[in-house]
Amino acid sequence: MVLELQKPRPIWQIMFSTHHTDVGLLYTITSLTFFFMGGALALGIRAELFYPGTQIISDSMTFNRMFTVHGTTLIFLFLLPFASAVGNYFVPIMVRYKDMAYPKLNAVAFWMIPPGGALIWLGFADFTWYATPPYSAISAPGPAADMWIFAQKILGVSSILGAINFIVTILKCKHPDLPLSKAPLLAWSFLSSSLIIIVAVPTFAAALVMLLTDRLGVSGFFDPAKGGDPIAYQHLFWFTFHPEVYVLVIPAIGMMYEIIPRFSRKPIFSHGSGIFAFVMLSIVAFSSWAHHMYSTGMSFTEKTVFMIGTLAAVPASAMHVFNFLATMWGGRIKFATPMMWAVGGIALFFSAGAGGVANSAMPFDFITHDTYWVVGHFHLFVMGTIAFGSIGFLYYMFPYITGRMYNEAAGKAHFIMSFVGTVMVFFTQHVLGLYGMPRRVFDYMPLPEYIVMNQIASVGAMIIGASMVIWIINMIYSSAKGKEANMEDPWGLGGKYYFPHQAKNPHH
């Protein structure tokens, strides 16, 4: 594979090749990277609120910094380029074609990432990753949300290609006698999520060119002074990014279809029927935007609609769940890391899901909008099924990537303490917001409700953390002293499914 630290390479033939493993790999470093930087601030965050009043941030406006920052990192920087790897690395190898479609493309699609991630973080922008109108428009100090609107525009173009490069690669570059119907789910999910990328996105795009034409006074689309309505940005922003939430969340689950077969040491339960769920899900994802803005004055046979929109998406998401359950049973199971990863992901998938459906119904959306139920039932979401279904894949990646094994023990231990932690804060903020606590707040009042369970959620976000550095300890030690992998079978589980540690590495 790429890595090869038993005959290491020079970093610099690494970063300008344009072999999809190569590339793939890039990815993958940048966006760990990113992941702990706002991972940081995320605890930085929770630090803050573990006591009402000001305690380590020294004021709003920086915590507003703070966790705008945090959040466009974790989902531009994170979740979007370490999908990209793990597409990179096996969707060639999957459809059986020695490369990406367009590999010179796909390295300009890499490198606009560094540039986008600089511009983000050099900037620290105040306006929150939704960059709403007015107060982007018209008050948000530049140069930062200047610095962030353009750093979006190059991390949008950079989505585009690389979603363009999957679409080429697994339509037309596909071994002929890999019907399309056989390929393999993971490589489904990177088809279905990069058609939502290239029909989402460019609306997006429009939008950020409207505000940034409002912040230079050329224009007055979301500026109510001059006639602009700030919910055309809302309706634009979420036309994109409820979609958005199916991109980051479908590669995930094809992820889990990677691990939970071989670690079942069984084949899919319905190969079939993974694919229609990833099909109505690219669909059903346009179908729900609106959810977001029930308070905005919408018709009630608007919200109505909406609703049954958003409802669309469960009975798909539910085939995926079940399409896992009916694989692993009657299954011989071995717990290894990847695969507690994936049932935990699975196990919170539910758990989210199941905050989605009450979020779509009108009544509670108006007892739990702008608290902090939401906040808990988008991480729980983000975290608890993206994120694990990451993480676990990176381990299942690990001895194909380096030839090495990593400390299972130290796996089970970042899992089982992850999973607590995640527990711990996202469940605890679901409750914070049905006692009435807004989200995005700098403080907050002093009752013992509000302080034990922000003191909960802190707690768990620190066991987070420190399951992390057991994570990042395990995978350089294991990268340079771990065991030698058996390439033909590293966990041990009979039967091979695909051979990704022969594909050669040509330098082109």
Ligand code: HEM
Second form
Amino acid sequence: MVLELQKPRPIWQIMFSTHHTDVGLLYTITSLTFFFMGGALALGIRAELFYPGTQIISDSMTFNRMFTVHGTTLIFLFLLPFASAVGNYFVPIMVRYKDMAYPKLNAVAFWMIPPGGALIWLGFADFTWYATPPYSAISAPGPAADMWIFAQKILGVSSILGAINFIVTILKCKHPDLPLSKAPLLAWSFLSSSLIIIVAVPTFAAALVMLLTDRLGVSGFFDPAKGGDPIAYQHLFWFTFHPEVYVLVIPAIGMMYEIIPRFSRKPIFSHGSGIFAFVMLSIVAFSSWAHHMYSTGMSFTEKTVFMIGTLAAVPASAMHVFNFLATMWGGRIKFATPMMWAVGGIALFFSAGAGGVANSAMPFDFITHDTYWVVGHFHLFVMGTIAFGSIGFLYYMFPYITGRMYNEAAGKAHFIMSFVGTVMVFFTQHVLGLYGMPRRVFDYMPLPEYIVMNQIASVGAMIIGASMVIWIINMIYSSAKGKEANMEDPWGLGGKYYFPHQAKNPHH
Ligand code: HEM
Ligand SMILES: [Cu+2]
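Next up, can you give the form predicted in complex with the named molecule of this protein, since the form predicted on its own came first?
Every component of the complex follows; first up is the chain already shown.
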């Protein structure tokens, strides 16, 4: 089996390899490490908010640093690299090519991530994951902020290199017998998200240079005192980062497209609508960035345009959900661990999407903007959908990577606890937002409602944390001692299933 770790192999052979499955493995391990690091900060934040007043974090500056690094880590050092991990393993196999188009470039893109991560963690900046001026341009303290900016430049270049590699691999290296329209949806998801990356990310790269020169005192793009405009930064930022949320979610949906039909023992209900919805999403991703900026004083017309632009993403997202449901409908479903994560992820995708629709209505957004509602909304996506899809997919890959089976009972316990915890934390945060609790605060008024809801959220977070410990133990133990997997049919679904077009290439 192509994905199997060839044992025994010394670690440096994997580290210095440019083979797509080895690079995929490096991406997997790195991204999971950052997942646990970023998660630990989240537990610290929730512990602080368990009671009003000061608990474990001494000052608000430290608190700001913690959630800045938490968010930056989980988006840029976990979700994005994890998607690259999956893409590296599967895209070449799915388009029936021996490797990525540019294997060395692929390794270079990976090796930019550890230094980027180190800069973020050693600096520990405090200006939130937006780095919003004027604070970031004028007064965010020293090396931390500059290290963050520099790290983002590195990670941005890495993700553009990765995207170019995926696009070329899919469009140019695809086997001639495989029409693009028949390529698996997982491959399509990488094509779509890579196209978004190469259009969106350069804008933020420009904004970062402007921000850095502002900090160096040689320009005043975003400094009102020098005639600059801080709102301009927000436009550049959200022009990149609204589409970026689709860069995150599209591969996760692609992963669900692998899992759902397989565990429903049915073909995908509609391959064509899956492709259509991916392409639609990657176009309309660009029509909605200013929905993050309703309260910055845009004209009514502008706001209306962006409200409609935002809603344009809804039918495309819904198309995926219906496609999943129709695939499961009448299938002989086996709720093994990967399937549970995928189905749980779809349920939360639907809930989070409904919250998004509410948000995009500007009068509602005026009430919820910068409250915990927003935190609840996007976490339901990033944790409830994207991380759920990713974790489920990792269980799915596990036998193929290690040749062994994970422990099914522990996998299910992990899912159930994470699901319950996720609902407890992020549904409650929506309500907290409606009660008016602002986001990014280190303390809150000692109202009974606030206290109870913050405690529910904090307990939920601890449950998620505990479930992750089960996961780590299961992964480590099972990769060494788990029972040998039947590589042709690890879950006993009946019928032989290989990845559609399995490549058999020696490692190089
Ligand atoms: C596809 C998956 C999605 C992801 C990953 C996602 C993620 C996010 C993130 C990260 C933020 C907040 C950024 C921040 O302030 O730190 C956000 C805010 C927002 N999202 Fe989503 N979102 C998704 C889908 C949607 C959809 C489908 C809609 C609307 C139909 C939507 C509407 C909004 C609005 C209006 C805001 C701004 C709220 C505010 O700041 O007042 N989102 N989303
Ligand atoms: Cu957005």
